[in-house]
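To begin, one chain is listed below as structure tokens, in the form predicted on its own.
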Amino acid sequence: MEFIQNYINGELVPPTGGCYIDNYEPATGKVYSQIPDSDEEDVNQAVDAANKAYEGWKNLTIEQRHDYLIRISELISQRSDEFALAESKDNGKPYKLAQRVDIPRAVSNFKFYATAIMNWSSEANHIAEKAINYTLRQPLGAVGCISPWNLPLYLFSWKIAPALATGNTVVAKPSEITPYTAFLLSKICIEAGLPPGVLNIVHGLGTKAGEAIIQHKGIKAISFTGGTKTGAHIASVVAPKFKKMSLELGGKNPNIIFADCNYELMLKTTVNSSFSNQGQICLCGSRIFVEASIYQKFKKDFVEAVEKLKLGDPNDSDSKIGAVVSKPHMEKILSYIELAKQEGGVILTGGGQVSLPGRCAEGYFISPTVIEGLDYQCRTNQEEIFGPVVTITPFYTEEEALTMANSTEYGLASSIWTENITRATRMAEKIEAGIVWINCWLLRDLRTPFGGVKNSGLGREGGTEALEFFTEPKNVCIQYGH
């Protein structure tokens, strides 16, 4: 039994209260490590360390900060297999998926922002009164970064890297459900020689450690990714303190398929966008709207393709679907499948828990589930399930597709499949989402803004958006030629 430790002021330390939380492997349903049950005192120590380290870190040259981030990215890359195995064991996702997506993206996050800060420039404007205005972009201080369980290191580094690159120090909390790669990152930071207090990682429950971070007066901004309900609570705490916040929240993303699409590419991509990471990606397309003229063909081909997905032990190289992240989450997903039946839905494939032989006999596995026959306004089509469950619905007109797509409280991502460029651009303008993919899915450029509208969040991450969030602009005006 391994005991995960906090990373505070450059050292690995136990929680001050001496209490721990069980950490389960989703594929087996068994406890395999212990997580610090950190509280306000642990957070206080982390914030104190971050604030003490701030002046020294802020005053390093951009190139010096670049070198630290590059060193961290290189060390993660050198141990990518170790990180991928840890991510798979902690999260339940197939090892091959973590090896192909999660860990390379974490490496890229540190590398991208190390490079971006070297090339980032502020504005200068000359005015007629013989004066020059220029903008200083200054770091905020100690900032709080709270990340979710679905893409643990991927999204953890997505917040930490730009915060550090811009000269802030960080108090970060990974999800208590998937803490292990954050623990490995702590060890990497020590090996990289990152100055003590620049990055502090506090493990524990959101209601204790997370709450202490958002409440702390020494934290200057909050970057959070997670559920909409939690985001609303964070906003209620942080907004009255007039602190900056970035909230990347839930999604109920539409995938709109027109008859003139590239059918084979669409079908292959739609299987992936529906069930990648067991559907536990905020960008997955969980509501599939198909033009009526190809609906029956799509239904047949889609169900056949989904039934070919190998559900199995995440360690098996041919497993495409692993375990969902926890027993409570599995029960939530199964409850929505039962709700769909009550609402008149027809289960075309899947629809239940799967028991595997051997070591995974007690794991949290759900077969990929496809449902039809539901009204677009029913709860199953309106509420975020965040699992391997999708609905399919026919449509007859572009206007009908838009009405259904825009009907939810969410507006994170969307996909549109059509070879008609005029229709594609028209739909992209009208759809209520922060991200629109046309004839593709999850094709990411780290320079682009990432985030949603409506209840999917507040603010944007990625590219210069993240650099701007973690800095405060200051205008300086110099008049000359008196």
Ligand code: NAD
Given for the second form:
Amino acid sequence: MEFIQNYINGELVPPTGGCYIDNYEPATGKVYSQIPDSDEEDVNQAVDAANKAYEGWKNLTIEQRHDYLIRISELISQRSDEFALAESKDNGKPYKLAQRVDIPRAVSNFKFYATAIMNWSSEANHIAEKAINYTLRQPLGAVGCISPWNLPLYLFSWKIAPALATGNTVVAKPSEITPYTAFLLSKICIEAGLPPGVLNIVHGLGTKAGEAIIQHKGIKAISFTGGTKTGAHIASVVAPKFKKMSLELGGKNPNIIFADCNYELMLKTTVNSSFSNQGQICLCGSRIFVEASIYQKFKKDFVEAVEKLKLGDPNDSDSKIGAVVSKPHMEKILSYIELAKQEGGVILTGGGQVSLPGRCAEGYFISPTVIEGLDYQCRTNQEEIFGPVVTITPFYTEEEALTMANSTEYGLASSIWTENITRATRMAEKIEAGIVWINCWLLRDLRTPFGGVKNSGLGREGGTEALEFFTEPKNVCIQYGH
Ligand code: NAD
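Switching conditions: you have the form predicted on its own, so give me the form predicted in complex with the named molecule.
All chains and molecules follow, beginning with the one already shown.
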């Protein structure tokens, strides 16, 4: 049985309290490693190390910081198969998906921010014949980065890379449900020669290790991705301390399909946007609104396409649907399917747990589920399920589609399918979401602002937004000599 270690002050160390938590492989339901059950003492050590390392790290040239980040990205890239296998085992996602999406994206995150910092400059404003103002963009100090389980290394590195690039040191906590690739990352950092204390990774429970990070006086900002309820708690702790925080939270994203769309492209993409990563991507479109004139055709074709998705062992190269992340999460998803039935929903396909033969017999598999016949205001259509469950609902007018799309407390992402660009841009303006995809889904450009409105979060990640978040602007005004 492997024991995952914390990474503090440049070394792999056991939790000071000596306690561990079981780490399950979702595809088999079996414990395969042990996660440090870190507490306040471990976090104190990590924060001390980060604060000691800060002066040295922030005073490196940006080229030196660039070189470290590039080295980390290269080392992950060289071991991408090992990382992809580990991510798949820890999370339940198909190995092929981790190999195609998660790990390349973690590589890109380090590469992107290594080069972004080399090209970033701050403002200068000249007041004619009087003075010049220039803005210093200074790092914050030791910052906390906390991430969820659905895209483990992908989202972990999305925070760590800009924090380090801008000269901060980091205390980071991956989800206790998927810690393994963060552990591999700590080994890579040691190999890359990252100075001790620059990045510290503390494993453990949110309510214990995570809570100690958000409460710590030595932490200057919190970058968090996870559930809305956790985000609200973090805000209540961090806001009164007047620390910067970035919150990327839950979603219940609408996918609006008009009759004049490119039907084939829409159908193929909608299968993906509904069930990729077992529907456990915060950007998945879980509420599908279809113009009434093509509703019946869409229903038939969509269900047919969904039924062709191969659900199986994440290790099999042809598996498109793997296991959901944990037993409690599987039970939560199944309870929502039951709720949908009680609310009058009709299950068109899927609807339950699937038992696979062989090594996956005890795994957490749910067949991709499509439900129709629900009111847009019912709980199934309002609450985040975060699993392979979507609802389909017809609409007659643009206004009706917008009303339904905007009816939830969330506002993360949305998709609009139409060949009418005037309508698409009109809808894009009115839709309450931080991201609008027109005739596509998850087409990501790392330079763009990423984040949500309403209960989907506060602040933006990506591009210069993250560089700005992890720095404090200071204006310096110089009067010209006379
Ligand atoms: P979660 O909120 O339960 O946990 C997220 C992280 O926060 C974990 O590392 C957890 O240990 C930690 N945590 C929990 N309680 C804490 C506390 N009191 N103090 C500090 N840290 C604490 O979320 P999850 O179940 O891991 O992830 C799923 C959620 O994440 C979904 O709601 C999904 O929509 C959301 N998500 C959002 C985005 C986005 O970019 N908006 C991306 C991915 C996932």
